[in-house]
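As a starting point, one isolated chain is supplied in structure tokens, in the form predicted in complex with another copy of the chain.
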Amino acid sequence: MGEKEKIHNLSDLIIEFYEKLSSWEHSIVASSGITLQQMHTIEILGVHNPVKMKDLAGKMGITTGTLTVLIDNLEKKDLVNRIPNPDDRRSIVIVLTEKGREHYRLHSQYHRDLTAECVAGFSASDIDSFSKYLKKVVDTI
């Protein structure tokens, strides 16, 4: 197999990779009560908190006009708080509260199953190689 189509069939596995990982996602939010968009949100807030407005729309590749109807949907439901920033009177900072940790937390735990379901096969040094390869596309894109 040349090198043009080595990078063809993985860019085919990173595309199916995707997918399977989005209807994933779809089933396993269905049964939580907000919507795939929202669990979104919930993810990234788990590892970037607090977070500016401006800042959550970028990582999400949505606009800050759809960002704001989404928090304000958010923070109905007591999963995140508006936090005035001291620096800035213009700008807001999102945070979790401790309803929204606890639907990160429930949502982690499923991915971490789901992880170790898929590297059940793996040894140790399979893992840490994979780990290190994803890595560096992750630190690419």
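Return the form predicted alone of this protein as a structure block, the form predicted in complex with another copy of the chain having already been given.
Next up is only this chain, free of partner chains and other molecules.
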């Protein structure tokens, strides 16, 4: 098998993996009563809590105007709060509420369970190799 064919096959596998992961993600989030974009916001905040509006918009690849509407809706659901930035009184940071942290914890557990299921047939060495190569891909894109 030539290099081009290997790349083509790998591309097909990546697309199939993405579609399966995306479908799973949609089904999990749909049962939570929030949108996928709202869940992604909660995930980022769960890791980087608190986050300035501008930084959060950058991490999500959206404008601050779009983020404002998103945060408004998350505030209405009591999942986040806007608070003055303790390091810069001119800006606001977004923090998860207790209810938001619980959404993050549950969703993170779903991710860990899915990951465990995906690598159930892997050896410890396979998991190390897969992690190493996946990190290279993530760092490249």
